[in-house]
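As a starting point, one isolated chain is supplied in structure tokens, in the form predicted alone.
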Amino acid sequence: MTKEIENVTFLNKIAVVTGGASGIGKSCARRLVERGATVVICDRDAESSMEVATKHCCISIPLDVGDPAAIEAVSDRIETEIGPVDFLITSAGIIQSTPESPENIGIEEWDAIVDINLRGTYLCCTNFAKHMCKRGSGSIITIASVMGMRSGPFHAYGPAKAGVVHMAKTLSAEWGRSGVRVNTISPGYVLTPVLQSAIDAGLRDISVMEESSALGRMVDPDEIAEAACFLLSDAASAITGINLPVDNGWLSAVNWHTYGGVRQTGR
């Protein structure tokens, strides 16, 4: 799979990414970037975008995802100034601040962690597939997480990713006839700019997230990228309404605690 990965070109394909200042958006952006393709970037950092912007030679279009009029302002604006949109990855997206008891979550914060995570992933599917449907091509990734997947104690963090999985399944269902393909990614513990700062700050224990995963280690931003590269291609063309965990087999070795943890030498 990597030679194909390494291979693909998007030549003359315009790509949108949202949360694409920072993170797994920043390194899809590169990635894509590399690989040919025109990326938008759309963030509601717009300094911070305009950074990434200028120095990976992407295109920077401030964006709210939690504002619905300005995803359709801007969705109709890239394509009648740019051009019509090819790919869509949506990595905008907030994180529950610590693993409160749902007892204590502010319901403000509940309903911003759902508002960007579901509601904001949903309008952009739609504004952006609107066009795509109409064409009769397209590929969108949706990025959620395997707190979507498992229990945790991130009681509006994990249902709005398991939200996301389920949404982008219906979604691939509905558009599929269209042409236009829908799937999602599914990150572990990724080592991003916002991550780092909590492991920095004794919020979380990095031993403890390389300990539970298969692989003993954290993921990197880019290879998430490179899986969404692979599930835009056209080296992906059968695939659609899959959810992929890019996860260092985090969901296959976290039970291993129960019965001592993942065995180091692997005998």
Given for the second form:
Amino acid sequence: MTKEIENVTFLNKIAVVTGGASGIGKSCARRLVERGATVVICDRDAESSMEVATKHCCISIPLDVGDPAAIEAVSDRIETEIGPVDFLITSAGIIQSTPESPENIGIEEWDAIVDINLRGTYLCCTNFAKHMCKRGSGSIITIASVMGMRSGPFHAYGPAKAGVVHMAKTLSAEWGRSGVRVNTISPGYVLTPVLQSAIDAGLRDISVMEESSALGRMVDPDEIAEAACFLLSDAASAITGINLPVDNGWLSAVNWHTYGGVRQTGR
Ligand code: NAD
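Now that you have shown the form predicted alone, what about the form predicted together with nicotinamide-adenine-dinucleotide?
Once more the chain from above appears, this time first in line as the rest of the complex follows.
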């Protein structure tokens, strides 16, 4: 059997990926298609979404996860026009580009970050899960961040992502008896367009990000997608309510910097 055929584990499955027009969501969409799934990208960037959909054989339905009525309409439309949704990955999110003090972060910016990252994720989960629960099956991955697991100078983004982790655990207990699993992936530093822009603008130092992880490098978006495919699949049928860091061991190694950093190879 060829590797390609072995990998077609999601034949006849329908997957929705929010934020699928870029970065982590785009990799997830591509990996799901490679495994045979029908993938619907729901992103507010309609142009990029269409480009990705055309290139990787997905369907694009523009969606702003900040708009509750639109989420409900899109989830109902997909169920009616495309079919029953088996998988949801919520990758739509916005970062806080500069570490502002509480005095300097405006409440409008705080609201926008919490609105898209936390409220938007909640609304996507509840709107797609209502159909999954009726059918008695489904699997959801929320994308949080290691910034939701350790404090950092991001007073809106960190708490919003911590909320995503907690929310997914709560929803996993709520929907477990309805056959719906809910898990979270908390990425470390992933080289995606949004992070690359921050590096290019001098707002992040790639060598510091690489150095602070155990493996000493950035995460590739495909490495998040592979973890997501595992958690969505039947191979993870007993796993629900977990938060899986995919971070090159950033959480394990970051405290070592208090003591001069991790030992380099050969020392
Ligand atoms: P990205 O900017 O490359 O992709 C995010 C996508 O979400 C974009 O296509 C954007 O158009 C879409 N989006 C933004 N707001 C939206 C909205 N209101 N409605 C619908 N779509 C919207 O970013 P990324 O790095 O791929 O990040 C994806 C997710 O992973 C985010 O939730 C982010 O917080 C999280 N994350 C990223 C990193 C990293 O290092 N890149 C680390 C930890 C967590």
